[in-house]
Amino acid sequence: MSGFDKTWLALREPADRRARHGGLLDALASYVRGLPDPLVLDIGCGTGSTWRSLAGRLPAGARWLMLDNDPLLLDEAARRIGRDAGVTFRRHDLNDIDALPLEGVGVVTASALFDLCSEPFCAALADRLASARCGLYAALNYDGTMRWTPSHPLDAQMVALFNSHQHTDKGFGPALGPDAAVCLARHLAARGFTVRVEDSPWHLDAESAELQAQLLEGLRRPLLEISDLPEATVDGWLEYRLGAIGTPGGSGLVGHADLLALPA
């Protein structure tokens, strides 16, 4: 799978960390706390934005290793983490999940990613996880939900096609898009474990004004690869929607839900 462009992970970094699950968080950080010798992996750490979110909230000792299959990505963690003794970083190919190192690991992590997977993806790794009794923390898979004030007459439709569009396959198989946590929750359930699925939406206003602009902005190719629309009817759709960024009362909802699993 190819790696996502920085410049949007970093723009979409502080809607992220306050969507987060304030709860899940709590209950992560006391499960960390019981380990005697915590080590977190971060499966498709990005730049490092997981690790952002809860070096903080974790016990100081926590060592983490972090994964991802874009050097160049791997790289812009390490420089904005640091080199630090207790963080490493190693390319691996997530979708060969038999590989993974779990050896020692006490809670798997993941922010934004699960929506991107199959099934079977997700059905290997709680098999995976279930076999090396480690939890997983699987944060920010969109939900389905997208909901703009003032609104449109073709709103609805819109969400519609581009949901469709993120069943697509986006490197692990046909994508679970906004079924991503209730099956991930089901498989895990199956094999044991404890599981939370809580909501953390992104709540979208003027301040998150280039946030909602590249969102919208990268709606259009999924749209129009997805739909017999004419053009002119989803680009109308989007300046419309791109105008009321920053108007009064102009306001937005991205949902996602928040999963924590803990072996029993």
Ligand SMILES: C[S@@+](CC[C@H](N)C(=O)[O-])C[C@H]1O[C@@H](n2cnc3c(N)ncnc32)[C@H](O)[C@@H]1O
The other form holds:
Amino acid sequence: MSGFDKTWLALREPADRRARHGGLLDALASYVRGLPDPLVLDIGCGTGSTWRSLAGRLPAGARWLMLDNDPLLLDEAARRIGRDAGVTFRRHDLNDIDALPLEGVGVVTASALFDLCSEPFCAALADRLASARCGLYAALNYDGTMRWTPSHPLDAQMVALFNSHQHTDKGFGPALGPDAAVCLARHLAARGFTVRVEDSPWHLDAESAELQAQLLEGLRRPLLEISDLPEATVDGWLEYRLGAIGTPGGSGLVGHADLLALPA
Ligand SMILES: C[S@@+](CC[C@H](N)C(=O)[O-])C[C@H]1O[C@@H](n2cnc3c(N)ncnc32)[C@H](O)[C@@H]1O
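The structure above corresponds to the form predicted alone; please give the structure of the form predicted in complex with the ligand next.
Let's see the whole complex now, leading with the same chain.
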């Protein structure tokens, strides 16, 4: 079980949808249209956000295999997508990369996954993708950028601390955190893939108040775990940031990168 909460995934999904890089989505759709019998493998599928973002753009006959190690999220994905839409749901721990079912798969997709992963995981996945001549669309990899207006003197320190915490083990060994897209791109390019990486930031305004609040509240535990800052300092900063949500001129940006790697 991963501990990702379906409520959090539902909250971030609209912001993710707006953030996905349109040019990469178009390029991916065009690639899949050229495949004879397209099968898409979505890894770390959660409740199916990637499927919902892509299904309308891909050929109607495209089949999907959705993998996650969390049975509750898989159940929720099946409930929301339905079981007769050419979509199969399977429990799989991605750490078992040798058993990743790539037979017949044209493209692997993932969203908000690779910042949790380690470099050895990315290298092993790149090997398997290269052997199978399979493309990869990896969206919404956190890139280490968080900015807010109005600013606070502790913003940069808090982001730096959070980014250090992003490198701690999230179930795959030492996590790449903000380095994920660059590392993945390097491993895939070294194996002959044509790789594009594009920015896909969340632009957070008053309409995404709940997302901003939960994002900030989710920083508290990592900040206290990674630093010896007094709780009162972290809480004071959070109180300021939470208070700024929805105020005139109050906004935020969280940086991500989307990657599309296609076999040569
Ligand atoms: C941040 S969520 C993203 C979910 C979904 N792709 C989305 O964009 O909403 C990360 C997902 O990776 C899954 N995950 C984490 N570790 C995993 C593992 N070892 N094997 C399979 N799935 C894993 C989690 O269960 C979760 O669904």
